[in-house]
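Shown next as C-alpha cells: one chain only, the form predicted alone.
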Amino acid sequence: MSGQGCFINGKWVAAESGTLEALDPATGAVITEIARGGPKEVEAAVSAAREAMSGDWAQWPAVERGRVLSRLGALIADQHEAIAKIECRDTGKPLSQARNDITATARYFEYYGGAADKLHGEVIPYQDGTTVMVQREPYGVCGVITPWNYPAQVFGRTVGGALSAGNSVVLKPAEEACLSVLTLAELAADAGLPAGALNVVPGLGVEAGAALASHPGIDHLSFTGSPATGTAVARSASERHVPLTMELGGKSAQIVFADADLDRAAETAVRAIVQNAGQTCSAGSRLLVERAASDAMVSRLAERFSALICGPGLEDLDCGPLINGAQKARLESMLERGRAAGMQILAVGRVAEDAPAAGHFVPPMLISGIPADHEVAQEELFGPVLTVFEFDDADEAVALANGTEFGLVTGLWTRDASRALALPRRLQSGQVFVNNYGAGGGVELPFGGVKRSGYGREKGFEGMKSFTTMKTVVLRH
C-alpha cells in the first residue's frame, strides 16, 4: 500500500482522486503507482498535524525527539542500497550518486538528532529589576513541499530541521519522483515518530501542492522549486501573512583566474554540471575564465567532457537521463535559439549505444559563444550543458557573475590570498565555494540564496532556525 496511498496519522490512506503512474525516466516504462493527493487528503494531512501538536508530540522533550530522529537516521544507513536503488531507478540519477544522496539524508537525521536538545534562548541585559529572555519554539504545522531532483535529501534537510525544532510536518513531494520519500516516512514511523508528527501527500502540484500552500492550518512554508511556481506559493502564504523558507533555483558561475590550478579546476567544473544531468539548483552551469588561461582551461574541459558517456542509472555512468519528456524538450529548445545567437558547441559527450530509445537522455556538452544576455547564460537549463566565458580582470569577472537574477552559488579558482578573501564580499550569492566547489555543501553548512534564488536558510543550524519563532519575554522582580 506504501506505493499508492498517502501516508496520514501514522498509516497509508488511499487517495480518493486514485493514483498517477511513477515512470522510470531512462526506459518511460511505468515503476509503480502513486496516490493522487488532493485537496481532502490534505485536510486531513493538516488535522492531524495539528492534532499532534496539541498532543503528545508537542509535550516530548528535545532530547527525545533528537532521539527518535538520531533512530531514523540509523534506520536509513541500514537500508541504504535498498533505498539508494528506489532513488536511482526514479530520479534516473546514476547509483553512485542516489548512493551519495542517501549517505547525506541519513546524515541530516543524524545532524538534527543531535542538535535538537542544543536549541538555546538568551538573556538579554536590559533594565534594573527586570530578566528578559528571549526563546525560541516552533512554529506549529510545516508544510514542505519538496523538488523531484533530490527527493530523499530534500527531504533530509526540510523534515529533519522542522521536526528536531518540535514542529509537525506536512509534506507534499513532487509528482515525478517521490518514491524515496514515501519509503523514508514509513521509516520514520518505525523509528518511533508519533502518528501525525509527519504526513506526506503525494499528487499533483495543481492539486495537493495548491491545496497544502493555501491551507489556513499551515503555520510555516518550506519551498524548494522553480521560481515560477515559487512565486505562486508565495502569493498563497502572502494571502494569510504565513512566514516563507524558499529555495529557487540558481544560474551559479565558477569563477577561474589564470593562477589557479587547472588541473583541478576543471575536473571539480565537469563534477558540478554533470551530477544529475545537471538537474541541480546549485549546478555550476557558467564556467568564467580569465582570458590568459582560457585555451588552457577549455582544453581541459573538451577532453573530459569527450569521455563522458550517459545511461541509464542503475548501469552508474558518468551522466543518467533527464527527468521526463517536457525537460528534454525545453531544453533542446533553449539550445536551438543558442546556436541561432552564435552557440558553439565546443565538445559532447555521447548516449551509450544500448541506452533504451524512450530514455529522456541528453549527453554532456560543452559550449561558448552565447551573449551573456541571451536565456540559455541567463537561465536555469536543468541540463549538463556548461557554458564558457572569458574576462579579462576582476571587476568583470564580478560582473559576469553578479550578472543573473539568481544568486545561490559561486566558485571562485585562484592561488590569490588576497584575492580569495577580498572577492567573495563582492559577490551575490549565498553560498561561496573557493578552491573547492561543493554545490549545496555539507549538512553543517548553510545553504539558500539571494534574489531570485529565493530566501531563508536550510541546512545546518540556520536550517533548524528556520523553523522557530522567537518570543521575548520580560520579567520584572
Second form
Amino acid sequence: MSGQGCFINGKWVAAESGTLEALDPATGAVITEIARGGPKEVEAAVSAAREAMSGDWAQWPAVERGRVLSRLGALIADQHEAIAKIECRDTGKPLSQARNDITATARYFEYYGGAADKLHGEVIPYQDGTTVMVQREPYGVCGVITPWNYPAQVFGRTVGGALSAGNSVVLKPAEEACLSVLTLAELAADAGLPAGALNVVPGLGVEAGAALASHPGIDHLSFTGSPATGTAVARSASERHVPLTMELGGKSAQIVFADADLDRAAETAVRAIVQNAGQTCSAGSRLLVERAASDAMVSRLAERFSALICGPGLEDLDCGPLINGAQKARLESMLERGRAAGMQILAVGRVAEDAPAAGHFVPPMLISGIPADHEVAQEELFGPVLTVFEFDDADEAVALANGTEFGLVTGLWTRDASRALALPRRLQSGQVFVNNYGAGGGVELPFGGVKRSGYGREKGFEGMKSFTTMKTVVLRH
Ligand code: ADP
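One more: the block was the form predicted alone; return the form predicted together with ligand ADP.
Below: every chain and molecule of the assembly, starting with the one above.
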C-alpha cells in the first residue's frame, strides 16, 4: 500500500477516488501509482493533525521534538542513495543533482532538529509594575502545498520548520512528482514522530490541493508553486484570514560587470540555469552583461552551452527532461513567439542520441535579441534557456534586473568592492548573491521573494519563525 495511499494518522489509507499514475519524465513509462486524495482524505488528515495538537505532540518539550527531527535527518542520510534514485526517476533530474537534493533534505532535519530548543521569546520593558513577555507559539495545524521540481527539499524546509516550531502538518505534494515525499513521511514515523503530527495527502491540485487550501481546520498555509495557483490558494485562505507563506517563482538575473571574473561567472551562470533543466524557482534565467564584456562573456557561455548534453536522469548528464509534455509544449510555444520577436540562438546543446523518444527533452539554449518587455524576458520559462541582455552602466543594470514583476534571487558579479556593497540595496530581490549563486541552495539562508515572487520566508531560523505566532503576556505585579 505504502506508495499508493495517503499517510494519515501514522497509517497508509487508500483514497476513495483511487489512484493516479506516476510517470517517468525520461521515458513516459508508469513508475507506480499514487493515491488520488480528495476532500474526504483531507478531512481525515486535518482531523488527525488537530488531534495531534490537542494530544501528546503538543506537550512534547522542544528538545524532544528536535531529537526526532535530527533522527529523521540521520535516517535520510542512511538511505541517501535509495531516496536520491527515487527523486531522480520521478522528477527526471540528473542523479548527482538528486543526490544534492537529498543531502540538503537530510540537512534541513539536522538544522531544524538543532533549532527546536533555540527559539525563545522576549521581555519588553513596559510600565512600572509590569512584566511583559512575548512568547512564540506554533500556529497549530499547518497546511503545506508543494511543487514537483524539488519535492524532497521543499518537504525538508516546510515540514522541518513547521514541526520544529511545534505545529502539526497536512502536506499536499504535487501530483507530477511526490514519490520521495511518501518515502520521507514513512521515515518520519520510523524516526519516532507521533501519529497525526505529519499527514500527507497526494492527489490533484484542484481536488486535494483546493480542499486543503479551503479547509476551516487549517491555521497556516505554506504554498510553493506558480503565481496563478498561488492566487487561487490565497483567495481561498483569505475567506478565513489564514496567514500564508507564498513562494511563487522568479525571473532571476545574473548581473555581470566587465571587471568580474568572467570564467567563474560563466561557469556558475550555466549551472544556475541548467540545474533541474531550468525548472527551479530561483533559476538564473537572465544574464545581464556590461556591453564592454559582452563578447568575452557570450563566447565563454556559448562554448559551455554547445557542450551540454541532456538525457535520462539516471545517466547523470548535464540536464534531464522537463517534467511533462505540457511544460515542454508551453516552453516551445513561448520560444516560438520569441523567434517572431527577433530572438537569436547563440548556442545550443544537444539531446543524447539514445535518449528515449517519449522523454520530454529540450536541449539547453543560449539566446539573445529578446525585447525587455517580451514574455520570454518577463515570464518564467521553466526550461534550460538563458537569455542575454546588455547594459552600459549600473543604473541600466539595476533597471533591467528589477524590470520584471518577480523578485526572488539576483546574482551580482564584480570585483569592485563598493559596487558589491552598494548595489544589493537597490535590487528588488529576496536574496542577492555576490560573486556566487545558489539556485535552490542554502538550508541556513532565509529564502523567499518580493513583488510577485511572493511573501514570507522559509529556510533558516527565519523559516522556523514563519511557522509561529506571537503572544504578548502583560503581568501586573
Ligand atoms: P505548476 O504550475 O508548477 O505545475 P502549480 O502551482 O499549479 O504548479 O502547483 C503547485 C502545487 O499546487 C501542486 O501541489 C499542485 O497540485 C497544487 N495545486 C494546483 N492547483 C491547485 C488549487 N487550485 N488549489 C490548491 N492547490 C493547487
